[in-house]
Amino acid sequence: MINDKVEIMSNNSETIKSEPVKIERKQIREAVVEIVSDSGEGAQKCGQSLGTISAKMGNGVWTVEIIPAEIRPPARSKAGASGIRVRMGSKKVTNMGDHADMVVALNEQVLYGRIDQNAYKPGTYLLIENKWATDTEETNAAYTESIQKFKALGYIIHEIPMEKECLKHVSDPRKGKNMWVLGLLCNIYDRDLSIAAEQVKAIFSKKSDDIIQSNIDLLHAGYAYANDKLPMHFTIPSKISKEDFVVMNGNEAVSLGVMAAGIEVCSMYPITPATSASHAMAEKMESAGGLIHQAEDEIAAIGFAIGASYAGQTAVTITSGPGIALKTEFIGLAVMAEVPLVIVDVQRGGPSTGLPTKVEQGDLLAVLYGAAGDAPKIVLAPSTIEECFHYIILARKLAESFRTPVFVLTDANLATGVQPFPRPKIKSAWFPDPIDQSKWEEGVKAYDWDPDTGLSKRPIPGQKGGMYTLTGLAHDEESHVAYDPAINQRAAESRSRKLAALHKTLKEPKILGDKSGDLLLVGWGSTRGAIEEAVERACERGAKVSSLHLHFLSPMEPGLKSIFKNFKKVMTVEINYSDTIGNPLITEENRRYAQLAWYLRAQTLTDIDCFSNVYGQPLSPIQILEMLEKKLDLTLTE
């Protein structure tokens, strides 16, 4: 094909026209890239980027950040790989995918950490900063070794002259390399010029006018010289939705569905990965009518949330895991005083400090029984960045009707990880009604229990006749401290009772395939692309394997015991630690299942397996096939 005139511009902005270059662009389905480099070289800026222009270009993507677990870890280390990973393709795209097909390293050094976790494979191209082969005495020994490591992994590898490109715009080559890569980038898979371009102006849209326009031209340059000096080119066919899409990642839509839900009152303290939740929230929270606190801990966070919520105002915190370590006490409050609260746990590597950056779905039973005596919660988990904007809205409802805490389940996959989705109309279903401030009915006690729900009305402070003391001890009907213990008995049936009044509202969820077989794989939360692309490859292939996801985590959705008698085995696949037999000392009786599937067991009763690691990676399609493979008796991998 012809690729269309190059308009190059220079640092004076004057613009050169090249002539056209005749390209041979070879269509694929798909690609998975990479861009990995020290911390502070804006590696997932130029991801970030290139998603949303694939996005915009009607391109299914998929985006993971690779980030190290310091700040400032040590440059040109294996250690210190800080990146992004995008997946494009022509449908949509759910998941990581398997091996990169192509990565730009901004040195060698922090690729091997990738190689480590199998992230590529031969045939991979690496394109890699090459100024390190003219450095020091040192680095130049490392680097030789390294390349010559990479050509016997079978990697195919072009050494490129970033730096000296760059510099021949600007004088500091790392304000700015990313941007250069973003358009060798855009040039390789035919990405849209002026789409790029104004992708380039929103990112420093608070920035100079000559910032941006020396940011655009090293787009420009990287596209030219890979126009120029590179022999891989590829299309992948795209398609233009009718439909109004947006691109967000999960963090950004959380923010937005905490908008959307009519919450008014966001109270969280910073904590990887949640925090840029309340970034985005900052931008736009007070022009929509509500306020973020910032509070001094996180115990003083969800302080400040349960007042909001008990003054009528339903409110949200966001968190990680160390965070809801802390914050025990006050969900237990929560649930003892019927308070309706949204807690938002993105999770990350644990227990205490652990892997901060990375992804682990290893919350699930502290959420569910992290807590001083029985105190029942709503736990919902969005499998996709659509649903963390959906379920804060249905988290407030539910949190309101049935005047609980409601847990919403992420994780740092769904947190970072920027897809497409149809623009969500707004209805006015889902903002709250106006707080009732009418007279309180006479006679109705402030947990007037209904004996088969549990349910109860909510009284706002300041309504007429409905004045109660809140208290976090066990109390009777009128919020009186209770000292008949069968006051604390009736108390906690009806707080539990609510789960199963809530339950009974729910659907089977549904199954992936057929309805019966050999296997039934089940998941929970970031993992469902990855489960469902490694099923849909192994039955093409003759496996007879399902897979069905959980979002309602407590209470758990209805018929999954029926469900699970039709298949020969169930499996759960998920990102948290368990045993696997045959290790040293684990058996039968003492093996640690992972967390959904020791939960399922105990909730069904059914001898259920586990696939699991905390290797603080999402899972890929690849790697749950090869389990079936092993699973299952089968040759299922390409």
Partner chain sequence: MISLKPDFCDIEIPEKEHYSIEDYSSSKARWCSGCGAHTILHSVQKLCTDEQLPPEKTVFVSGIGCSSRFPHYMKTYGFHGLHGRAFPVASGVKFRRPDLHVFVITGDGDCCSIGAGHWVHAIRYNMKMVVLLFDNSIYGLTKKQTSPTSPLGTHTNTHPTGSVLPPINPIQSTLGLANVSFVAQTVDWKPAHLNATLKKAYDHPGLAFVRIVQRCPIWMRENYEPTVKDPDAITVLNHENGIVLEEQALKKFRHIQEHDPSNLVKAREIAELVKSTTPIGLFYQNKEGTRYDEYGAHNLGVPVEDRIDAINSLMDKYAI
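Could I have the structure of this protein in the form predicted in complex with the partner chain, to go alongside the form predicted on its own above?
Next up is only this chain, free of partner chains and other molecules.
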């Protein structure tokens, strides 16, 4: 893979301005870098900074956090890898990539877990802190053994005295080693040192000048070390965009989206990995005219949001799968009583508390059907960080227009993935109109369902003449408890009809690749980048494969059945559980399908296959390519 990315061997060696030494630089299209350490050593800050610096230099970027299974795993343990992956490219980057090219490890033990997860392949550069070689007898033994093992696996090892080098500049190398590593990587990948220094200043903006200076010194020291001592150096050319860009993760995008949607009440209860979606807005939400309410539990969080929405201020509640489970009864009420509401589900592995920090797209069916009785609602799934922002704005508008709860399904991958995108220009049109307190039109009922669309106007407390009692019981147009059996049928039809009305306004999904062929991959949510990259790579090698990505899951986007007919085979690619054909017990008859596959089979009466797994990892293009190889009987990977 590394060789593949090398386009040109630079014959004319470039000169680094700060140093007289000439270093040969290879020009590459992209690089995948990991920084791993025990948690608390600042690997993530280092990687986020590298990502931001790269984005500022006009490169495409995607970062993924590497999170240990435990909150505080023992130091230097195999389970303890905490860190970050940064993928930087000449073009837009939409996913975490396949294998890493370069790894910086603050101790060698944290590499084992990553090796087990197949994150590295022979030829990967491992830059390892070598203080463990002399630390104690015990660490010495472990260290030596590991280094031998890694060499045998074909990795290119560079042992680096990171702490020793840092000690030349600071008294406590544990604080600041990450910035030294940043400097090291900035040199290796030819990152602009002045942009890097600005970034360091920004990180420590709340700290004293002394601290800022010592971190900048460390950055420079790391840079100089790589310059003098390391042989591998690369450039990743970029097209610097004229447009303004922002770089953030999906939770931050949701947070800003909430404010830009003019939502004034965000009511939630802390839950991983959704919580940080309230952190980003916490600082400015008040001056942006809103407030965050931290409720006593998940149920209260949505009840509070529904109360605010009922009173005219469409609110948002942000949670993850276990929170959705608790909120389900209230979601049913919101559907029944037609209360606009935005619900963000940052999905994590399940069932139960499952994998709190890991990705899964496991809540689709729960969100679609997980309420008592028939509870149709709108479900959206953004596929990029940028869409996380814009879909909240869309969700509020849909919630109010269709008088219903609207789900926005993101996941742990989008929540923590960082990507640059054009800076949104906040528009006043995104904000809601002031609460309507004009007199309610006489004779109009509280649920004046249009027979075709099911839509009705909603009276808001304060409106004279509009008084009604909302109820979760079956009710007639006037919101009176229904004692006439026919009214329940009519009301259920009206609630359902709204989805059909919205469906009429949707466009057919776009197909990436040819409109017919051997195989169509269908995805939703965060897997889009990996699927599309795999499809492009497969097509370059002659496969007749296309993909389409769904953003509206309820109502479903139109035209699917006829699109599917043009392909010999259709399959979904998802991160949730499905049985795999091949197991002796699993047959066509009893196979449990991945969630979108299940749903599409029912909707389109098409025999849809699926590829899915629940390793808790984002899908990489290579995994999808390998699957395509098998399905299409081709050789696609090298």
